[in-house]
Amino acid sequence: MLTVKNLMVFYENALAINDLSLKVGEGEIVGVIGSNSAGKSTLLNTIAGLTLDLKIKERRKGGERITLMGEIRYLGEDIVDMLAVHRVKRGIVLCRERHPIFPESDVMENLRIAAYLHPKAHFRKMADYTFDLFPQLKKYRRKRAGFLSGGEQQMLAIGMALVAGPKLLLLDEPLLGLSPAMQTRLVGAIKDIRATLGITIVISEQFARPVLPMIDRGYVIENGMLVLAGTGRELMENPEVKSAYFGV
């Protein structure tokens, strides 16, 4: 479904992302395992078209100069130049770290903003399908998102993401700043995503712990390299893995 090739990422003279590349087949779970600035937002945002966005941006103004060198193929198609728009039209949807949803609007509100694209029957049935899945939200339907626990804003922000219709997901750090509880919920919330509505999922997390068990495959990156790549389970068992991400 997804290849990305050699990717290089620069801002001004600082290197985001070098010379990165992986894939994600139909119908997977794939994890983007790093530390904190280890490139993971980075490479999500690039695949999603908002680094490209940034660049057209600033280009404008004269401001920052953003470089982006290698390939992105999303379904056969090349998409290294399609602005984010028309990805999110092709059904690449990226549901960004630290839950940003519209604090003013209440729930249904902002699952109504997301599904912008989409006819009213398709809302109805993501938004119902997203009250399944997370149903404490059912009932702060009404409320406003900005009081929502850091936990519902999190679920609503991947509920928003569903209704926009991913084909491709990309979820990145879902887990971030929530309590073990939470994190579990989400977890076994990700995999009925893809086992019931069979949705590609890529997941970026320094939290490798509770994600490994859960992902078909995994990549590890630091200062923007890959360093380590290979099943879940593979990557558990690694010895580099452990002693960095599970202190062990």
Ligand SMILES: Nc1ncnc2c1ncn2[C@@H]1O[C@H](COP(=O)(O)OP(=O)(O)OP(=O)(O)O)[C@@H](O)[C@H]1O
Second form
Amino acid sequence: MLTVKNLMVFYENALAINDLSLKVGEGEIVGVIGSNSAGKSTLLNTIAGLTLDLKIKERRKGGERITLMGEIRYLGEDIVDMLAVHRVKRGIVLCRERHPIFPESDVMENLRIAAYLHPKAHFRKMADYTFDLFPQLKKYRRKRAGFLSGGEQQMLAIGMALVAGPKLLLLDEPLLGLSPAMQTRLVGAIKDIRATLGITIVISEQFARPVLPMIDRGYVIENGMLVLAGTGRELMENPEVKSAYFGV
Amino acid sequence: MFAAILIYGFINSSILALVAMGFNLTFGISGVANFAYGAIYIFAGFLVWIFLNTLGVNYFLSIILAFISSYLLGYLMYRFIILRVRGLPLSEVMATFGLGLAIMELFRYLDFVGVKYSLPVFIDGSVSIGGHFIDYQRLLIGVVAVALTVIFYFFTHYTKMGLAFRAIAQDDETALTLGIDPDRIGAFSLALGSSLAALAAVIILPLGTISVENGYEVLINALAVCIVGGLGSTVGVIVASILVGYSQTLTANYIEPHWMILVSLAAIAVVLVVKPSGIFGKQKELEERV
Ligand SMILES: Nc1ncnc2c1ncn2[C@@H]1O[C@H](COP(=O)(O)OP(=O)(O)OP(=O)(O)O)[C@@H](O)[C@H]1O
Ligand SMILES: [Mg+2]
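Taking the form predicted on its own as the starting point, write out the structure of the form predicted together with the ligand.
Below, the chain from earlier opens the complete complex, with every other chain and molecule after it.
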């Protein structure tokens, strides 16, 4: 479904992604594991087109010079130069880190905004599914999203991404800052999304432990470079991963 | 006397609200302070006049044509001027202010000066409210201001485009990840803001003559209302229009009609010193914008 080949991303002269290649098959859940500033967000943002958008904006105002090189193939098409909006239309939806929601709008309005590209019927179906997935959001339909807890905001953010109609869902550190119980609930929800809707998912995380039970395969990156790749089980048994990413 | 002040204050507040709405809309959504706003206002006024008197088009059609032209002017301004300096507020202000000056002074240069530059009222006549005569045009201004506020609320809360406006106003990067194109919405916000300037122009200008000075006055009034209310806040525009509107009417009544614009200038100065974010400024936590 998605093939990234020899991807390089420079912010000015600093290399954020270094010759990175990876593959995501249809229907898979793939993990991207790396510590702070390993390049997880840069990778996902580049796949979603946000880095290209930033590059265009920076060039307009003569700011930071951003360079993108390499290939990103999605459903047989090279999308390196495709604008973010068109990628969303083709089904690449990114849920950015730190639960991006519209704080001044209530929960329902957040979901309605997310349905920008879709007809009402699709919105209803996905909103209903979101409330099935996260029943505790139900009672907050009319509450301003800015007043929800971090965990609830993360649920809403995932719901919004679903309403946006993904074929490939990119989740940037959805477990960040959540309690272990909440993490478990979210992991369950992510599995459900794949099982029920058949959506392909890429999820990034700093630690391997919470995501390993749900991923089919994982990539470990450090300083923008790929250091390890394997199935969930292989990563779990790898001694390096154990010491570096299990946070023991 | 009291009833007269109440009525005329309301009309004056409506005029201010109409004048400020477009400026506020553009700023609230895209963060662009459109300093060419006053220029677009007189551009629309003179355009209607030209269509009507020079080209002999009928009044209604002239107005529609002026709307479309103002819409396009706003759109093109975004595409060809603002887009290049997007995200650099100072350059945005300089660019729009420069363009505004050019448009206004062009009209002066082309000798668009004099009492013949006036537009007919929509319906002649007046009604008596509580013993005070008030002409239909002024009444219409009040009605349109209230109607526009209501329409605007439904537009931003219940239509796709309106919701996209609210999204971009809050967080354009998150909006982008949902397929909402900030540049498209930005261009649209400028275009819509400009046609609101045109709307204000066609219903307010029949009260007097069209002059280049109107452009400066409208810009000052729009700024006053938006600064007092808190830039980008819709509730702020309404409250500030009422505050400034009634202060102006009282000033005109008890001191000197010429001092009305001084009220706006004083309001800008006082608010900037006392509470720079305005009454309903964005700095207030989770404030309703757009
Ligand atoms: N806009 C930017 N300009 C310059 N450098 C940037 C920019 N965005 C990211 N970087 C740099 O790129 C590197 C990778 O950052 P990135 O945000 O992708 O890391 P991450 O793996 O998501 O980290 P975290 O776990 O903290 O979210 C970092 O060194 C960071 O400082
Ligand atoms: Mg990150």
